[in-house]
Every structure is written in C-alpha cells, then in structure tokens.
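Quick heads-up: it's one chain on its own, the form predicted alone, in structure tokens.
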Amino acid sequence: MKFDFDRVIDRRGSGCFKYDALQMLYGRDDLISLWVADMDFAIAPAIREALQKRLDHAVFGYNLRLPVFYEVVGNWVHQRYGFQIEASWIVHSPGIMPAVNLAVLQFTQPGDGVLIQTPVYRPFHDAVKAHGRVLLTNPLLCRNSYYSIDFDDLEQKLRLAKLFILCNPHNPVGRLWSNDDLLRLGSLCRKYKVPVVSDEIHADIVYDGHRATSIAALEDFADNAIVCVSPAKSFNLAGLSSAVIIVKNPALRQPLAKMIESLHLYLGNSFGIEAIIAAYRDADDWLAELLIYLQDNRDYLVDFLKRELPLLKLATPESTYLAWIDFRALGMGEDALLGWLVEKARLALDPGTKFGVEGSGHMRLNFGCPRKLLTEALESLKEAVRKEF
C-alpha cells in the first residue's frame, strides 16, 4: 500500500475524547479504546498539505467559500452518491448533528412527533427529546443479527410524524440501505408529507464493491429531503466540525438557511473548508486504500468471532467501520457486561442501549484502527471469555 494504516499513533494527551475521556467514562485509562466513531489513522497527506499551506498563510479572518468549494462538493456527491446538485442548494453547518438539530427546530414544534429507526446513533434521540418533541421509533427488524426495515410499522408511525431522521448507511447496525429500501421509504414519506433529514456521513465507507445511494438521488425525493454529508468519518476529520447540507426544495432550504444565518453558524472555520476541498478533490486514492484496509479489518473481525468466539454474533457490516456485536449468549445484563469488558477484557466499547432499548445485550466496536490494536483487543476478549464461559 502507498499509505501506512498499520502505524500506531499515541493519541493520549492530545485532548482526544476517544482516549482522554476513558478515566472519566470507564473508570480507568489503560483500556483498548474501540468506542467513539473516529479512526486512529493519520489523515491523508493531501489534506495535511492543504492545511499546512493554509496555516502558512498566517491570516485567519472571516471565511468565504470560493467557487472551487461548491464545484468539488458537487462533483463528489454526484460521483459517489448519484445525486446531481447545484451550488445554490448547499447550506453550511458546523457538523451533521447541528444540522439535524436545526432541522428539528425549524420544521417541527414542541409536541410534534419526530421519527427515527432504532437502534440508532444516540444524538438522534437527543435531537428530538432535548427540544420537547415526541420521539417516535420505528424499530428495525432483526433476524440472525441482520437488520431490515419494518415498513408496516414505519407507515403507521409516519402518520404521526412531522419529520423523519434517516441514517443512511445505518449506524450502528452497518446496513447499506438498498435502492428498493430507499424507494419504498421515500415514497411513504412523500405520501404522508413528512420531510426526510438524511444523515449520510458514512456513505463513503462501503464494502464489497458497492456504492451508497443518497435518498435524494431517487425519483423526485430530493424535493422532500435535507441531505447531510461530511468527510468527517471517511477522512477522519470530525475534529474540524465541518459539514454540508444539501437542500433542493426552496421551501425547506430557505427557512433552514435563514436559521443558520441568524445563529451565525454559516462562516465555518478556515481549516474545515480547506479540508473538505482537499478530501473531495485530492484524496480519493487515500480513501480507496483505506476501504481496502477497513474491509480486511472487518473480515478479520468477522472470521475471528466465528472461529474463536462463536457465542458472540455479528452480521457482516455492509458499511461503516462499526461492528454491532450481540453478547446476549453470555447471559449478563448490560451494566455487568460493560463492567466485565472493562475489568476483564480491558476494552472500552459502546453499550447497546446507548442506541435505544433495542440495543440491549449488544456492544458497538470500532474497527477503524491499525490491525495490531484490533488483534490485541480480540485476543484480550477471547482470553476473558475463555476464563469465565
């Protein structure tokens, strides 16, 4: 490989939430940290060079995104997600979750129903409940650890909803929703006049030669969609707090843009702007190698569990660098399981109920790390299981 993904970088002491919050959240700081959804890899050299060039300029006043920004974003979204956009559709946000929260505030009122599909990323829950909206859930169907959409339940819940928050691809279960899934989902949302906020932050991390499709790329769903994209996951840039919202329909775009402008959230930061341009224009070779490495990690993890830890169940992730592992065969409640993982296996994983009650008995593991760390984690887990089960 041209790029070194095996390099282990010590992130402790850098103000890194994934490592420096271990003592606060898990009670000890000597754990193998595979919880927070950021990767342990150095960023692409092309991005680092762009940031260094911007740093060397040495002046950091208010920002204006030049035409190249819109051109690069438009090309990436079209080529990667099949969604052809215009520059005027782009709205700026300091992150995808701020965008989701702003959409909840702008398009619903306190007491309105907002629908999510559980188990799902915890901030989706918070974006609804923190603002006094009613949380509606469409629990995913699970068979042999493989998840699918319960469309009958979805239709019933859409009758009660004013907004639907979609995770495409899905975190934590790793599903890459098919075009048929998205067509059926989009048709129901359109039928009941429920706008879709689509978090597509994991859309670049897709395996086995497949490609993610934006819900807005299908039929005329773009008129009913608020699409959120960012290089934060695929290029490991979450700390730069930069995202793009794509909204075709002026009836949705203009109120959202007005709110973002009134809150002064549109200027962005100098490094985030440069990083997006460099990632989407100059770093696709790095991403291509990253996907090979991540898929190898995924396959290693799946094979290891089947061979060495058959009590633990995992459906092969189709997307994301996150594994949704079923620990229920060990027979422990979640608090006991989490404590056992910390004390016996020395692992920091994300507990399943963090993603909704449907996640009980599960843990989310981040395999976006050098193989050495993943191997160490799995061997430690194997040893802990063999000693007690």
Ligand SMILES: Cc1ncc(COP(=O)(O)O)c(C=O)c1O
Second form
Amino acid sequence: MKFDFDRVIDRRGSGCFKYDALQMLYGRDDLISLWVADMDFAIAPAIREALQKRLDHAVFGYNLRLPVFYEVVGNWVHQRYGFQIEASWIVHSPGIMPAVNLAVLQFTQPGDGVLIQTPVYRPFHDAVKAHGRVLLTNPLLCRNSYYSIDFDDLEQKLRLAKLFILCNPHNPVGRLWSNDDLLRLGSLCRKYKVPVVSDEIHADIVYDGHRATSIAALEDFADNAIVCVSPAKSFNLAGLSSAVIIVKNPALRQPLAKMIESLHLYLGNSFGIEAIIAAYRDADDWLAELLIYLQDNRDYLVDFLKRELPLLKLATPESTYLAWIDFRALGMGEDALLGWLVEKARLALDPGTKFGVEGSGHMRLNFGCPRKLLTEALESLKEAVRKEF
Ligand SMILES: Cc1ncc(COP(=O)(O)O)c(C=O)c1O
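Having seen the form predicted alone, could you now give me the structure of the form predicted in complex with the named molecule?
Full assembly next; the chain just shown is listed first.
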C-alpha cells in the first residue's frame, strides 16, 4: 500500500464531534468512538498539498469557482456515477443537508407530505419535521438483515407526497440500490410528479468492484431530480463544508439557486473549493486504496461477528463504511443497550431509532478507522457479550 491507513491519529482536542463530544453525548470520554460518519484517516496527500498551496497564497477573499472546478466535477460524476452534466446545472451549497432543507422549503408548503425510506439518516427526518411538513415513510423491507424497497407501499405514499428524499447508497443499511431499483423508483416518482432529492454522498464508497449509478443517469429522471454529491465521505472532508448540487431541470434549479443566493450560501470556503478539485482530479489512487482498506475492514467485521458473536446479525454492506448491526437477540431495550455498550464494552455507537422506529434493536457502527481500533472495539464487544450472555 502506498498510503498508510493503519496509522492511529489522536483526534481528541481537535474539536471533532466524534471524540470531543463523547462526554456530552455518552457520559464518558474513554470510549472507542465508532459513531458519527467521518473517518479517522488523514486526507489524501494530493488534497493536503492543494490546501497547503492555497494556505501559502494567504489571501482569502470571496471565491469564484474557476472553469477547472466545473470540469473536474463534471468528469467525476460522469465517470463514477454515469451522469453527464453541464456546468450550468451546478448549484453551490455549503453542504448536502443545507441543500436538502432548502429543497424542502422551496418545493413544499407547511402540511405537505415529504417521503423518506426508513430507517434512514436522521437529518432527513429533521429536514421534514423542522419545517412543519408531514413526514411520510416508506419503511424498507428486511429479510435476514438484508434490506429492499417495498414498491407497493412506495407507490401508495408517493400519491400523498410532494417531495421524495432518496438516500443512494443508503445510510444506514448499506444498500447500493440496483439500476432496477432506481428504474422502478424513478418511474414511480415521474408518474406521480414527485421530484426526487437524491443524496448520493456515499456513492464513491462501493465494494466488490461495484459502481454506483446516479438516479439522474437513467432514462429522463434527471428532469425530476436534485442530485447531491460531495467528496465529504469518501475523501474525509466533512469539516470543509462543501457539496455540489446538480439540477438539470431549470424549473427546479432556478428557484433553488435563487434561494441559495438570497441566503448568501453559494460563495463557499477557499479550502473546500480547492479540496473538491484536488479530490476529484488528483486523488483517485488514494480512494482506490482506501476502498481496499475499507473492504478489508468490512470483511473482518462480518467474519468476526459470524465467528465470535453469532447472536449479532448484519448483512454485508455493499456501500458506506457503516455497519447496521441487529442486537435484538441480546433482548435489551435501546437505552439499556446503549448504556451497556458504553459501560461494559466501552463503545460509542449510533442507536438504531435515531434512524427511525424501524431501527429499534439495532446499532450503527462506523468502520472507517484503522484496523487496530476496529479490532479493539470488536474484542471489547466480544468480552462484554461473553460475560453476560
Ligand atoms: C446520507 C447523508 N447525507 C448527508 C450527510 C451530511 O452531508 P453534509 O455534511 O454535506 O451536509 C451525511 C453524513 O453523514 C449522510 O450520511
């Protein structure tokens, strides 16, 4: 390996949620922290060099994205997700969640239904409820811990919805929706004239040689989609607050862009812009090695649970560095389970109901960390389970 993903970097005191909020959120700070979705790896050297160069320039006025920005973003989404775009379709946002919230505000009215597929990333729920919209859910089907879409229910709910927020690939269940899934889903949204906000933030993290497809790459779905992409997960850049929103249809793009402009959210920060360019243009060798490392972590985790902790169940994630683990066989309620993990296994995981009621009895574990940490976490969990079950 050219890049060192084994190096353990002490993040405590850097002002990061993952470690510095442990005491506040979990009641103690001596935990192995595998909750919030960022990775414990240093960024790609190519991105670091680009940021260093920008820092050395030392003038940080208002930003204009130069043509190179549009070129590298266009190449990335075309090559990686099969979505061919034009520069003018890009709308700037400091993050994906600001854009998702603004889409809810722009395209729905208080009291309108907004549909999500649960269990799903908590801020999707909040983006609907915080603005007085009605949360509609299309719960995923689960068989042997493997999740799929309930299309009959989806169709019923789309009749009531004004907007659909899709998570592809899906956080937390790790599904990379197939082209077939996307075709069925996109056709139904078109039939019921429900625009799709497609959050594709995890689309670079795919395993076993698979490739993610943007919903907007299929049929004419781009006309009905607000596509959100970002290097934040795959290149570990969440703290640089940068995302790219791609909207082909002017009837959707113009009002969204106008709202973003009116709120002055489009300028971006100098480092975020440089980081996106460097990530998408100069760091694909780093990403390729990261994916090998993450896939090994994933396989290690799946094998470990099968071998050592057969009471706990999970389906092998096809995407994301997040494992969605079913703890129901331990027979504990969520609060008790969370407390037990903290006190007995010294682990900070994300509780399942954060992602919706369907998540009851589950925990989300982030394996985007050096193997040593993951090994320690799993050994600690094994000891705790063996002592008590
Ligand atoms: C599905 C999904 N969307 C969005 C985000 C956050 O994106 P941003 O920080 O750009 O708002 C996350 C972070 O975990 C996520 O998992």
